[in-house]
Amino acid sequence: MEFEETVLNRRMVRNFTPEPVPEEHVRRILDLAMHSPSAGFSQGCAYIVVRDALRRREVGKIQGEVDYAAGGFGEFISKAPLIIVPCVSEEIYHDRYREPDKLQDDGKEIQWPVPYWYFDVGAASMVVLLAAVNLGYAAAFAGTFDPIALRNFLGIPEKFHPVGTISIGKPAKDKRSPSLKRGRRPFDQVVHFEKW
């Protein structure tokens, strides 16, 4: 698929067929995610692949899937044949920026005006979403409101923070978000040349 077509076809799909995602596609999606931006090449992202039906069901519960289903979106987390849980470690970024080639002139770590670890895991998550679409799948991201429960259930080390779940599978008829009625903001309201 052409890049532009992949981007324009990407949307949050909230219903999937039970058709499994082959291992080679899972690996391809995650290999591409590993090529996403990484401040200082810190590489502080990690992923958990959940395919087992019972484990997907529990992840769906932790993610508040009952509320999604009540809103008419269905059980798009537990019923997706593949769930990827993107995680990020702030600690890895601090460790990296305390290495000699990243220290400031005063010998200290930068002050982090922006927490780049969250930018990086967001960029990696977008690569996962686009890679899935590029391979003919659909996907949906759902942020987590209970990272501790998700961490405990999936055995995620304390230094990693799970940011949500990405459900992936072949698309089935789904309910589109009512938020789409807002439409896209006009280009001139979003893009500013030379200054705001």
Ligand SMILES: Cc1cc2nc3c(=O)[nH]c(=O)nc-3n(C[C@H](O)[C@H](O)[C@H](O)COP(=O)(O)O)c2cc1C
Given for the second form:
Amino acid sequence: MEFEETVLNRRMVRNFTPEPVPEEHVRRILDLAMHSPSAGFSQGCAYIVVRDALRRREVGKIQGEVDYAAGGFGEFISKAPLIIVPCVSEEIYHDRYREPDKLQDDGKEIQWPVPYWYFDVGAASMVVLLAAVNLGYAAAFAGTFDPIALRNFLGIPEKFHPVGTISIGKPAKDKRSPSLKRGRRPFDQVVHFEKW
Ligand SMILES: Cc1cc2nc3c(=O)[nH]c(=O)nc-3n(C[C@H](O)[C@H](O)[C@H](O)COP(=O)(O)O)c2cc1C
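Switch from the form predicted alone to the form predicted in complex with the ligand and print that structure.
Below is the entire complex, every chain and molecule, led by the chain shown above.
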């Protein structure tokens, strides 16, 4: 698939067929995600792959999918054959930026005007979404409101923060998010040349 086609075809699809995603594709998607950039090459992201049906059901419960089902979206988290849970560790970034080549002239760690760990897990998650679409799948990210329950259930170490779930599978007929009615903002309102 051409790059532009992949980008334009990507949208959050919240319904999937039960067809499993072969191991080779799971690895391909995550291998590509690992090629996304990270501040100081900290590489502070990690991913949990959940395919077992009972475990997917529990993840769906934690993600509050009863509410999605009540809203007409179906149980799109537990019913997706593949769930990827992207996680990030802020601590890894602090450790990296306390290494000699990253210390400021005053010998201190930078003040982090932007929390780059969240930037990086977002960039990596976008690669997961695009890689899935590129392989002919559909995907949907759902943020988490209970990262502690996700961490406990999936055995994620304390220093890693799960940011949500990415459901992946072959697309089935889906209900589109009502948020899309907002419409896409016009280019000239979003892009500013030379100065805002
Ligand atoms: C950071 C982030 C959090 C999101 N959280 C949720 C969520 O919790 N549940 C959900 O159904 N969609 C979620 N979405 C999907 C957005 O609603 C969706 O990307 C947006 O409406 C644009 O639609 P599109 O991705 O299909 O183009 C999230 C997207 C992002 C980038």
